[in-house]
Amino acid sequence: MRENILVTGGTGALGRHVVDRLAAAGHPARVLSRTRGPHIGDLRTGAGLGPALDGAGTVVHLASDPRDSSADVEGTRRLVTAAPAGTYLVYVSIVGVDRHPLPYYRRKYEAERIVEDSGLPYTILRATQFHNLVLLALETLAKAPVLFVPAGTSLQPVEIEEVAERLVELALGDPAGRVPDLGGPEIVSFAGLARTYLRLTGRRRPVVPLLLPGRVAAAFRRGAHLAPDHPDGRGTFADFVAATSGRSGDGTRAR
């Protein structure tokens, strides 16, 4: 177990849970931030990484940006270059990045390889899509009078706090290379998730599957992003939406 933990992306949705859980376990972490002290640093430029890494025995690398390739590939390269020899690196990735053509997934896969080739002790955890991201997508799609969803596509959403729990366990343990994937407890069609969302939020929309063209859509239909052998998560998407919306499992308002 290594003391003095630095978390990149520690102010994000996953990072906040990781930082809180580390503190609860008696291991308060440093948080690398571009704007908030005391550990100000920028993975996009490398500024401030040296001081932030000074004395850190473990780095939990969560910083990521689907819109900006520099946050994942170049940022990871800068991080491993600046990290002192022997620094233990824990990296969170996404299930299927090695077999999916989505550009963001390919960048995550390249970042994985940078970690593996860094010479640093490391652990890589791949997880499926988070409940909150699926919910955000459905909230956006439901703004239209008809809720269109990708046809033939299923998801295996996982609770973000469970991913944080696993990352903390890995950060406080020994380097293990690439560990088994962490998937949600259920594989559900996108249309099924949409209907669950509508029922539990009391909304009415027709759900219409659309067959989308292209290699990315085909990979999603193939299930390249799923971990059917690792349905290890506990909380379901219905549990999450019910808790978020304040409704019970049958869609009525919880008291």
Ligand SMILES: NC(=O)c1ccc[n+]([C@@H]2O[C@H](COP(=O)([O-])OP(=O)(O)OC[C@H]3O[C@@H](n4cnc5c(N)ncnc54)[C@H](OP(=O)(O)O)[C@@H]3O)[C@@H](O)[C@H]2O)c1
Given for the second form:
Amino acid sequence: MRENILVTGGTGALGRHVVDRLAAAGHPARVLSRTRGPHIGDLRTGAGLGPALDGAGTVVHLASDPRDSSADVEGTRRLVTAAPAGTYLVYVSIVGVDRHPLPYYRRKYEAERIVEDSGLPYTILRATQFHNLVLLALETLAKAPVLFVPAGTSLQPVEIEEVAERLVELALGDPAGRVPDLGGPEIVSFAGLARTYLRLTGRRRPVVPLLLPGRVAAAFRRGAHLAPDHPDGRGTFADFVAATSGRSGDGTRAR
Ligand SMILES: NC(=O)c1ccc[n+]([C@@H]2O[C@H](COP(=O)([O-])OP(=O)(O)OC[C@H]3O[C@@H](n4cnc5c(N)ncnc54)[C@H](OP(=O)(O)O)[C@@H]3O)[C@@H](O)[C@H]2O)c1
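Cool, the form predicted alone is there; where's the form predicted in complex with this ligand?
What follows is the entire complex, opening with the chain shown before.
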């Protein structure tokens, strides 16, 4: 176990849970952020990395920007180059990045290989899509009078707190290379998730599957992003939506 932990992306949706759990376990972490806190830095330029890494024995690397390739690929390269020899790196990735053409996933895969080739001790955990991301997608799609979903596509969403829990365990343990994927407890069609969302939030919309063209949509239909052998998460999407919207699992108001 290495004292002094730096969490990149510690201000993000996942990172906040990781930082809270590390603190609760007696390991208050420093957080690298572009705008907040004492460790201001930017992976796109390398600014602030040196001071943030100073004396850090472990880096939990969660920072990512799907809209900016330089954050994930060049940013990870900058991080591993700036990290002193022996720094333990824990990297979070996404299930299926090695077999999926989505450009963001390709970049996550490249970042994985940068971590693997860095010469630093490392652990890489791949997780499936988080419940909150799926909910956000459905909230956006439900703004239209008809809720269109990608046909033939399933997801295996996982509870973000469980991903954080696993990452903390890994960060406080020994470097383990690529560890088993962490997938949500069930694989559910996009349409099924949409119906759950509508039911639990009291909305009414027709759910209409649309066959989307292209390699990326085909990869999602093929299930390249799923971890059927690792349905290890416990919380379901229905649990998550019910907790978020104050309704119980069967759609009635929670008391
Ligand atoms: N969302 C999912 O379904 C999912 C599934 C599997 C794996 N993951 C992975 O989990 C990680 C966290 O995802 P998330 O959903 O929690 O992300 P998020 O909420 O979007 O947070 C992104 C974080 O990255 C930081 N960041 C972005 N660009 C940066 C830069 N140039 N320099 C320094 N920090 C930067 C942001 O910090 P500031 O804004 O404070 O600078 C923020 O803390 C990502 O690596 C993602 O690939 C996500």
